[in-house]
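Next up: a single chain in C-alpha cells, the form predicted on its own.
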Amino acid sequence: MVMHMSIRVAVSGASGYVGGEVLRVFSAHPDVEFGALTAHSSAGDALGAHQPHLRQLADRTIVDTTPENLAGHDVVVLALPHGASAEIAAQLPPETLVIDCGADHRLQSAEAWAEYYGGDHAGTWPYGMPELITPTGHQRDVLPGTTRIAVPGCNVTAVTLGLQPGVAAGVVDPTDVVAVLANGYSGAGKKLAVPYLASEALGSAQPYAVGGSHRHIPEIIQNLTSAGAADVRLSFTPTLVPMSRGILATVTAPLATGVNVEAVRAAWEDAYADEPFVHLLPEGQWPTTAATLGANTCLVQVAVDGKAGRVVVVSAIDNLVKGTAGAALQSMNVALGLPETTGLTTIGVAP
C-alpha cells in the first residue's frame, strides 16, 4: 500500500502562462492539493476564464495576491513578473517552502542584478536546478530541507544543461562560448504587445535582446562558473520563432587543447548517465523541441566540428516545463525529501 503525504500548494500568478503550467504540472503530483490561486488584475474571475484547459480547476475563483491569501500553505509558488516576487516572499512565514519562478532571487551578484534588472537586489536563494554541477557535487545536494528556492530561467536551463559537462570535464574553453537559441513565444509571457501578435509572428523569426543585453546572461555565466569555469565569456542571441513552446539551443565553444573527440562525448555520457530528466541522445540523433513538448526533459547532443576546432552542443527543452514549472516541482520534491521524479513525466506529446 502506497502512503501519500498531503502538500497544500498556493499558486500566485495563476492566470499567466507560468502559473497555468505550474497548475497543470503540479496536478500530476499524487500528494499535491491546491489551496489559494491568486493573481492581481484577474482577481474575482473564475480560473477557467483564463486557463480553460485546466478543467478540474476551472470553477475555482482567483483571489488577490496578498501575503494573507498565500499564508497557511505548505508550499507557495510565485509565478509573478520579475521584481514582484521579493516583496511578497519577504512577508511569508519562514517555515513555508516558497518557490520563486521569477528572477528576483537567482543571481548571486548584486552588481549583476543592478546591471541587467535594475533596482535593489533581493538576495540569493538556493538554486532550483538539481542537475547543476557544483564544486562539491550537484545542486540537488543542497536543496533538502530548504524553504526558499529560486527556479532558473528557461534559456539558462537550456544553455547550462547543454554545455556544463564540457566545462566540468575541461574539454571546452569557456572563454569563447556562443549560444544561439530558437524560442517559443510563451517565454515572453501572456501580454498584449505588437511583436507578439499572430500577424507579426507567424511566418517570421525575430531576434531580440541582441548584443549582450539579455537578462539571462549573468545567470548562465554564474552556472558555468559553478561547473568549474575560471572565466566565462558568452555571446548569447535568442530568436523568437513561430511556435508556442520550446527552446532549441545551439551552443559552441572551442575544443580545449589536446582533447580528442572520444573524450568529448565521454564527458557528456558521464555527466548525464544517471540523470532522470537530462538525456544524451544516441550519436547522429539530434534534439527537437517537439520531442520535449509537455515533458520535464532536456534532450542533448554533442559533436566536434574539427575544421572549426569547436564543440557543438544542441539542447531542447519545453520552456514552460523543464524550463520553469517542471523544475519547480522537481526542486520541491528534493526539498521535501520525496523521490525527485514524483509527478513528473519524460513522455512528450507528438506529433
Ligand SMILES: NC(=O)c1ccc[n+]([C@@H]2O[C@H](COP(=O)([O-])OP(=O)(O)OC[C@H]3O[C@@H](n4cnc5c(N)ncnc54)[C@H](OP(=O)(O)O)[C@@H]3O)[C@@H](O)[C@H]2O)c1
Given for the second form:
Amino acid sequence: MVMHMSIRVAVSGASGYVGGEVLRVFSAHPDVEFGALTAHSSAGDALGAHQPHLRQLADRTIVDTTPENLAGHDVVVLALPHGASAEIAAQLPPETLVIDCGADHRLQSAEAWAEYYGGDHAGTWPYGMPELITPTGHQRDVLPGTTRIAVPGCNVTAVTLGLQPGVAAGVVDPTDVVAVLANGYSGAGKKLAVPYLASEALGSAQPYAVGGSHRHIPEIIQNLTSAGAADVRLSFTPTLVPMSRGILATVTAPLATGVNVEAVRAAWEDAYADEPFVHLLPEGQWPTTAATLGANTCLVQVAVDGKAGRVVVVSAIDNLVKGTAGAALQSMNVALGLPETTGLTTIGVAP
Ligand SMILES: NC(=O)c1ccc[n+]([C@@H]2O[C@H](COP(=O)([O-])OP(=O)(O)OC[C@H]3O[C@@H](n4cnc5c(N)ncnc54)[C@H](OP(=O)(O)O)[C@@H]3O)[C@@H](O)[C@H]2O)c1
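Requested next: the structure of the form predicted together with this ligand (the form predicted on its own having been shown above).
Below: every chain and molecule of the assembly, starting with the one above.
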C-alpha cells in the first residue's frame, strides 16, 4: 500500500488565471488537499462562477484574503497582484510554506525593484526555478526546507531556460542579448482593458512595454548573472498574439570568440540532459507553444547563424504551467523533500 502525506493548501487569488491554474495543476498532486480559496471582489461567490472548468471545486465558496482565513494550512499559494502578496505574506507565520506567484519577492536588488515596480522592496525570497544554474550548482540545491518561495515571472522562465546553458558554458556573449517574445493573452491576467478586447486581439499582433521598460528585464538579468554572466545587456520585446496561453521566446546573442557549432549544441545538451521538464529538441525540430499547453515543460532548440555571428535559441512554455503554477508545484515538492516531479505532467494538449 502506498502511504501519502496530507498537504493542506490554501490558494489566494483563486478567481484569477493563475489561481485557477494553481488549483488545476495542484489537483493532480496525490498529497494535496485544498483548504481556503480566497480572493478579493469575488469573495462570497461560488468558485464555479469564476473557474467553471474546475468541476470538483465548483461548489466551494471564495472567502476574503485575510491572515485568519489563511491560517492553519501547510502551504499558502499567493496568486495576487504585486504589492497585495507582500502585504498578506508579512502576516503569515514563518513555519507556513508561502509560495508567491507574484513579483514581490523575486528581485535581489531594491534599486531594481524601485526602478521597475516602484515603492518599497518587500525583500528577497528563495527563487522558485529549480533548474536555474547558480555559481555552486542549481537553484534546487537551496530550496529544501525553505518556507518562502518566489515563483519566477513567465517571460523570465522562457528566456532564462532558453539562454542560460550558453551563458554558463561561455559560448555566447551576454552583453548583447536580444529577446523577442510571442505571448498569449492570459499573461495579462483577467483584467478588462481595451487592448485585451477580442476586437483588438483577434487577427492582430501587438507589442507592449517596448524600449526596455518591461518589469521582467531585471529578473532575467539577475538569472543570467546567476548562470555566470559578468555583464548582461538585454533588449526585451514581448508581443501579444491571438492565443490564450503560451510564450514563444526567440533569444539571440553573439557567438563567443573561437567557439564552434559543436560546442554550442554540447552546452545545451549537457545542461538539460537530466532535467525532467526542460527538453532540448532533436536537431532541426523547433519548439511550438502548442506542444507545451497544459504541461510543465519548456521546449528548447538552439542554432548558430554563422553569417550573423549569433546563437539563436527558441524556447516555448505554457505561461500558466511552467510559467507559474507548475513551477510553484515543482518548487513546493523540492521544499518539502518530495520527488520534484510529483503530480506534474510533461504531456501537453494538442493540436
Ligand atoms: N497570468 C500569467 O501568465 C502569470 C504568470 C506568472 C505570474 N503571474 C503573476 O500572478 C499574479 C496573478 O496573476 P493573474 O494573471 O492570475 O491575475 P488575475 O487573473 O487578474 O487575478 C488576480 C487575482 O487576485 C485577486 N486580487 C486582486 N486584488 C487583490 C487584493 N487587494 N487582495 C486580495 N486579492 C486580490 C483577484 O480577486 P478578485 O477577482 O476576487 O478581485 C484575483 O483572484 C500576478 O502577480 C501576476 O503577475 C501571472
